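Shown next as structure tokens: one chain only, the form predicted on its own.
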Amino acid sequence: MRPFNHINAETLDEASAALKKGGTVALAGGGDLLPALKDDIFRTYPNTVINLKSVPDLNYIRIDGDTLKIGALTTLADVARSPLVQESAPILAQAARSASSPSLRETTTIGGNVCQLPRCWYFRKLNNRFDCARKGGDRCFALTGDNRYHSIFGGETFETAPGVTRLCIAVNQGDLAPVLTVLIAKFVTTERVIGNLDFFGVGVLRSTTLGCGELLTEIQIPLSDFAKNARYKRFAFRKSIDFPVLNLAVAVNADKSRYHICIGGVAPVPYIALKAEELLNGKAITPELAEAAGIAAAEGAKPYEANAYKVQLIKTLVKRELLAL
């Protein structure tokens, strides 16, 4: 790891101002940033690391009226074992409990989990061997390289420099992203409130729509039928430590008039299976309907030769979780 300056921010304003100067990165739990610094994956090594853990009052779980509120610095372990979360949104506790390893969950924050950088091995290669588009480079190496874990629903085009756009097919593999999407979560930042459909995005060194110096402070989850009637499933090659190859969240309201289905690991942002939702809305689940919904969820996929298996995973997991729901 190279030398850098370390600042313990005392306020969000201080942290935000420092980040806007450039050459600075924010540290929450450190589960994502520290390995990236050790592996030297960035085009330009940061001069300064701003520690957010020193900012007070960002670690909490509470009910406020009809909303479950979670501070951005709350650890995944605290989310997983919280009686409030287990009672009001058990699917979130389940997803937090399945992420990473027991020791890392004690330090990894919910804010860091949803803001983590892509896991693509070209992006993460030691010493920035592949200067890819997500770092501001000229190309996505996965398009013609090893893309077995990459998107089957196309890529995202984004601006790498003024007037210059590039494509990336790295996927969002966060455990909590599909869950927070189906729970209709809101993301409170230092500048605004972002809805569940607008928070995740693709850009240079970012996987959210947060702007330069904008910090996530709180996640708000409505107390609703969707939070109580939901299922989460992840597929990974190892039960612990591994990031999910594919993960799925499904939820339904009490009268079954509305279903929510979101899939991670298949697109650059959490993928909402709209065709499956439309097929299910207003209906009770039967084996035949669950199978049809699985097929609908995979409709439109254009996999590469190395990741066509994800299509069958979608069909199977959607069917199984709907029947379990």
Second form
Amino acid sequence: MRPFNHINAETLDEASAALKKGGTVALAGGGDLLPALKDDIFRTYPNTVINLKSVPDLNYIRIDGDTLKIGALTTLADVARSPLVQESAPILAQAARSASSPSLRETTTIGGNVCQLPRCWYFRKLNNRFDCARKGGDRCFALTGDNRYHSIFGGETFETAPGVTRLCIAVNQGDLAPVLTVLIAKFVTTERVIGNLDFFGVGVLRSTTLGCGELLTEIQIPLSDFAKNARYKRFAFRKSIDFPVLNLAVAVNADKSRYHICIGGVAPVPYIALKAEELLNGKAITPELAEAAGIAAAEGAKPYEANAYKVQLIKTLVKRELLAL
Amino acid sequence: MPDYLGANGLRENFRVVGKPNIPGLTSYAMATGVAKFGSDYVMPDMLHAKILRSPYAHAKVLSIDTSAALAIPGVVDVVLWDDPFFENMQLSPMGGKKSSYLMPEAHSEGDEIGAIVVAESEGLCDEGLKALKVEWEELPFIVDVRKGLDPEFPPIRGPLYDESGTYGPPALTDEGLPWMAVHFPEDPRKVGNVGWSTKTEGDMDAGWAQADFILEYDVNIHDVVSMLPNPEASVAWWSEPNPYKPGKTLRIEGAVSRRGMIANMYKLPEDNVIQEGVFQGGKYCDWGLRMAQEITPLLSLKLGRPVRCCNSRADNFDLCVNERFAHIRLGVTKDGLITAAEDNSLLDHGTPNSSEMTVYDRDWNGYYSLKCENISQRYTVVDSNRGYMHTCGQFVPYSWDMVTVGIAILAEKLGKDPTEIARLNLHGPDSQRDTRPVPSFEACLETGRKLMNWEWHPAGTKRLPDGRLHGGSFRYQMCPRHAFMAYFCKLEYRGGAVHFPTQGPIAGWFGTECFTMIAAEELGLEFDDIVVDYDYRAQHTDEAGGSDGVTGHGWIVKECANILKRKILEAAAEEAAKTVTRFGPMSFPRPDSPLKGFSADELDIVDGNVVAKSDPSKFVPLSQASGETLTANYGGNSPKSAWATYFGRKLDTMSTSWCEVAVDEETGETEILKYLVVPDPGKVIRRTSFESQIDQVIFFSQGAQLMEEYVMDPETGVRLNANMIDYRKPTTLDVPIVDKEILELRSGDGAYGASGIAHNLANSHLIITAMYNATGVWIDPPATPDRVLKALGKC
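Alt. form predicted together with the partner chain, vs. the form predicted on its own above:
The complete assembly is shown below, putting the previous chain first.
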């Protein structure tokens, strides 16, 4: 790892100000940032790392009225073992417990998990070997390269010249993103409150809608029927220390009038299976309906030869999780 | 053949050998972090070094401007490939052909090339490497060996790597068998990047004529990475001559058990190289030092300060199994007897100086275990830029599946149990024409069938209650023992205790413990009674390898222990005969020893005491048996092993492996329901090591068959997953429990009739074969869910 300045932020304002100056990156649990620094994947190596863990009062889990509130610096391990989370939003505890490894979950945070950068192996190749669109380059190497883990629902677009747009097909593989999406979570930042549908993805250069110097402080989850009637399925090639190739959250309210289905690992942002939701809304699950919903969830997919298996996985896993709901 | 030749080879009662739960002597240190590995050494005033690595699959450095790097405060030096200082060192004996120690040409992405930055910290080394202005010349590369077959593709190896000298008669073993041949005189000469090598034995025409049909199948092995658990690293520094040791003395830590090699490289007497650390992460049959382990003495010499060089995780993703695409044709009679075997393999030759043994081996493909003597092994070998293959023996167990896969496919074709096809085709103990059953195989087979409740079913015909497809598979192999080299052992009775001086482990395994157990067994002692002296100057090292070597090397230790025992008994008898105790010129009467009057022949060592055989109540503790220092040395070769001498043409100790899987057709997931191994290693020496090696087997086998794959970008040849997240070694959650039923028929030819276990139970296709039995569809490894779904037509 190359040398950098390290600052323990005392306040969010101090951290925000430092980030706005440029050349600075924020450190929470380090699960995403430290490997990136070690592998030197960025175009420009940051000269300063500002540590957010020294900012007080960002590590908590509490119920406030009809909302479960989780501080951004709460570790995944704390989320996973919290009786409050287990009681009020069990799939969030399940998803937190499935991420990473036991030791890393003790340090990595819920805020870091939802803000993580894409898991594209071209983007992550050490020494910025592939100066791709995510770094300001003019191409997505996965489009013509090995894209077995990449998007099947299009990509983020970017312009290489006025009027000339291209795609980046990196995906969001975070464990928590689909879960927070189906639970209609809100993301509280130093500047605003962002709804669940607006937080993830805003183009190739950012993985969230957080602006420069804007910091996530809290995640709010409404204590609704959805939080109780939900399932999370993670499909990874390895049982530990692996990112999901595809993950899936399904939830339904008490009268089954509304279903929520969100799939990770198949698109640049958590993919909401709207057609499947529409098919299901107001109906009780039957084997035939579950199968049809699986097919509907995969509708619109445009896979590449190497990642067509994800279509089959969507069909199967949506069906199975609905049947188990 | 049982251990007829050695002392006590047919011993019936064992007190120490085979005992479970004898802890490793270095285990506590390793488990608690006390152990110091090469990367852990820190010296005062120490510099750090990092080597430039190629970002291209094949490239030359034309020039390097070092000015910006050298301007960084803390960057001390940048050593370039043409630095005259490299002339001071010999090339590494395992480094192959090179014009300079550090080359200006890289043959794979990540290859060391052109420059070494030395700085006050690792971070500053990184900074310095970034600041180098390198003028690169990108060169054509091959990472897809099938594309490398194109005769129009420009040669990727230069004249330095001319192979014309490798065409000629093969070396023959004492038994007249060609061994490890690269090219034969009649092989076509290399064209472009492609070479050919054909080894044919028997009468292929006759073999085809005897056949009722020809079975064709593919066995594809993808390359697998040897992920060393601790990075290769060394720290070196020099001390000036002193009155006790003329000439400069080199201290190096991290090049474990390779002191002689380092001494040779730096033209030093071996005594002038000090290397005290004994710890090295476990690794499988990987024998090469890396540049990070070799270069530090040179840099320290140049800069006058201790220097540390440590590879990163990405730097030590070395290939240990090369790609192989085998298309095999078997001539078969209608009842399943194989009459001809033709193996047409396309192999990755790797980057220059890769191990030829890893590529060209044809001795351990398993064909020689068959009654069929008509065997043609036709290799097409393509130079590539996929990576450097160090000398590594992992291909040995994997290659055996060329035959066992054929048996499974043949069974499906004929609708017969594969165990019966194996039994029909396996030759007898003494030769390929020996039709008698092999007792060890029969025992392993029957035990396995019983424990598996083995009921073979044709492919794709059995579903489990949960709807998944069920499949089962079986394979056999020979328990191997290599005995290629002479071994040495020294034991010493000193200060009333038995000492075993050793350099210590060479590859993180527990050979020392095995040898100590054998010595204790022979000397009538307990394991803890023997003092193991880790001493870098000791001649003994665990260089024999894993279990394959320990049983041969253990034979030497057994002989040595018996020599020492005889000396102890003679000294004890002499001591017992003494009537006075002498102290300088004075002498004092002493009470009679209980052993007085007994000769050495009438004495024995039992439970740590020297006892009279005729009356065990008469004894003296070993610690008081003699005041002398007694030394026993024994060196030489152990008895020849069937495996390493006849490569399967004689069969003694065997094993069977069994696997049951469930395949989910809708997700492509495969679950291993049961994995059973029934090895007959002849005799188990250290049960903990033995069982651990079996667990390692499933780690390897499951990884290679279900998870691991080295992915290279087709456009650039760059490795996309040289990290522990994207290159998926199994975790402990992934690896199933391996059921083990160990037989000990004592028919090996190492110590007490033992053979090894390592190059035996690891395999490349047992799980794949079970998946074939489940689905009826052949899926090449790694059978990841995406591949399974594709093979099943689901995507």
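In this text, rigid core is short for the largest set of C-alphas that superpose within 1.5 Å between two forms. Just so it is clear, the structure is predicted and the values come from calculations on it, not from any experiment. Positions refer to the first chain, counted from 1.
Positional change of G203 between these two forms reaches 2 Å or more at the C-alpha, relative to the superposed core.
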